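A single chain, nothing else alongside it, follows as structure tokens in the form predicted alone.
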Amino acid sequence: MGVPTAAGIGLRTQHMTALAAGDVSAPAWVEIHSENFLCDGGPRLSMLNAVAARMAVSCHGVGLSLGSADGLDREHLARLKLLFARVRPGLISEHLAWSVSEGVYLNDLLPLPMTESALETVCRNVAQAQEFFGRRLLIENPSTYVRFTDADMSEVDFLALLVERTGCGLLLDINNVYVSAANNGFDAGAYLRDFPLAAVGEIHLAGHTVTGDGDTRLLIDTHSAQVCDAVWDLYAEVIARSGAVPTLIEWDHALPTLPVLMNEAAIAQRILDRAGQHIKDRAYVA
């Protein structure tokens, strides 16, 4: 089932029973963290199957480690492919990051230097994953907290070249852009104006945590709060330029009730609807 051009929510364990049973109003679509469902059976997979029968599903991975010079784990690829065959997700995505070294998995999404060498590694791994899955993979821009001293290109140029060389798509996380801009001293609006929006197949919105003050101020991408006003403003600007794109509300920690999540999705939906009406109005005038 294809993912609709609408606002969805992340599917989390606390809400699965109600959504699987149809006890609540269903969102337009849901996204899962793929690695939480790499099992052969059991109640969790059974509930996911029930959810997938009611609404579209997107699979968002955290373990491929596309930046690993060692290459991809073929066993992990095979388990993901089996999950995709079971769930038939409308979209599949991964992070621009690395988390594996010499077979050891690290519990983090670690950043990559924006260098030609790193780009070649990521291109090779993305191409392998897409060939194995037989479909396009969306790559998410990271949240960053420091800058590498050596860089051959900007992050936007890195992602644009990745799209050009592999045919992949992009998952634009606007909260990640806002967090990275605040932490590293660049203009989030300028970043987004340069972003290759034509390649974006999905957008993520989330909340973050602010720590420290002054020189010690740091934004952390915790997915533990409502989307802030500044991120909503950036999202509206992007949608005004790109048109409607499937948009996910991510919330992983301090998880609220389902109505709170659905209210955040409703805000995103209103912005998507305004963009759709604007496009219709322009077509009518033309």
Contents of the next structure:
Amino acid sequence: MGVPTAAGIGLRTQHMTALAAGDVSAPAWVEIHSENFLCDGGPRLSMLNAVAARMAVSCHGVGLSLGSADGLDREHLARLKLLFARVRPGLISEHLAWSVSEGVYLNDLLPLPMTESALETVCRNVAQAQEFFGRRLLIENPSTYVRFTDADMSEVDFLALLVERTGCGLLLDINNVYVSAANNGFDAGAYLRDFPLAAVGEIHLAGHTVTGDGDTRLLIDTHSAQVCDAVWDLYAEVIARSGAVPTLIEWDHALPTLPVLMNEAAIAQRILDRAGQHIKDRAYVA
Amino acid sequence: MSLELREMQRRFVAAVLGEDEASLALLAQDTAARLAVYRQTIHGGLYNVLAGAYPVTRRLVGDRLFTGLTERFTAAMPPQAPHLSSYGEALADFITRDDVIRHVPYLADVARLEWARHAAYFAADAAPLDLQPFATLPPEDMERTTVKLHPATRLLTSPFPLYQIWNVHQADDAAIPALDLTVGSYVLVSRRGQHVVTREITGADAALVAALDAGKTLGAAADVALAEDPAFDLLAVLTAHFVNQTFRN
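Could you switch over to the form predicted together with the partner chain, since the one displayed so far is the form predicted alone?
Next comes the full complex, this chain leading.
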């Protein structure tokens, strides 16, 4: 089922029973973390099947490690392909990050140096994954906490070249831009003005946590709170320029009730509706 | 200093898993506090995975000891695959080698039982064995028939009263009765519909299940059970197996 140009929510196991049974008003679409469903069978997979029969699903990966110098794990690729055959996701996505080195998997999205050689590695891995899945991947800009001394280009240039060389799309996470900008001292607005919006197939919005102050101030991408006002403003600016894009509310920790999540999605939906109106007005004038 | 990507990633893993801060030299504006964000996500995430799979093991030793155990375990045996529902199987064996905790006599067996339940939850789907055609077989055919265990079914044998230890620790504030730790037990885990079932079975029943799993006919497996217990009631035991979906079609 195709993902509609509307606001959706991240599907978490605590809410699966209600959504699978249709006991609650359904969001326009949901996104799963692919790695949570790579089991052989059992209740979790059967609930996912029930959800996928009711609404569009997007599969968002966190473990493919597209930035690994060692290349991709073929067994993991095969498990993902099996999941896609089962769920028939409208969108599939992964991160500009790595998590595997010498057979050890670290459950986090680790940072890449923005170098020509890292770009070659990511391009090779993205091309391999797209060929194996037989479809286009959306690649997400990560939240970062460290920056490498080695850098040949900006993250935006890196992503633009990745799109150009592999034909992949992008998943723009506006909270990640905000978090990384605060942590690494760049301007989130300027980053978004340079971002290749034409390639964006999905947007993520989430809340973060602020720790420390002064020199030790650090924003952490915890997905544990409401989207902050500054991120809503950046989102509205992006949508005004790009037009409506499928938009996801991500909330993973300190998970609220479904109505709270649906309310966050409703805020995004109002911004999307305004953009739709704006584009219709423009079309009328033209 | 320009480092090859592969070498950078190797050092980063070493820095995150241990205290080797050599990779910090790679980073521009960064301090250990920055690397700590990644460490926290990784260790916190793995703690949650293990605490989710091993709630009774955690309750038995308390959160402080369990946290230490998970830190030593993840440092020694970090995940090798991104689907973390498969991570943690080796914890029971690790407990038997872990100097801090191996003296808790039944802890490794409790961990084995919890992993069996975890694995049963995520095991492959298969239609349970139909009672109807089975029940209408002539006795001589029934004796010659073989059955397969459902992919979710797991049999555990312990020199401790494993089922009781697990069962009385289902809540943080549960009143714990005195248990005779010299009594061994057999525990069968299966998946009935969408629910994981954990039940204590007799030694004769366990012998039957093990014999069937080894490919013996029902007649031969019943003989093994009867040798274990002359009063073995095959019909009652099979009924419970059908109800709890021990076997597959």
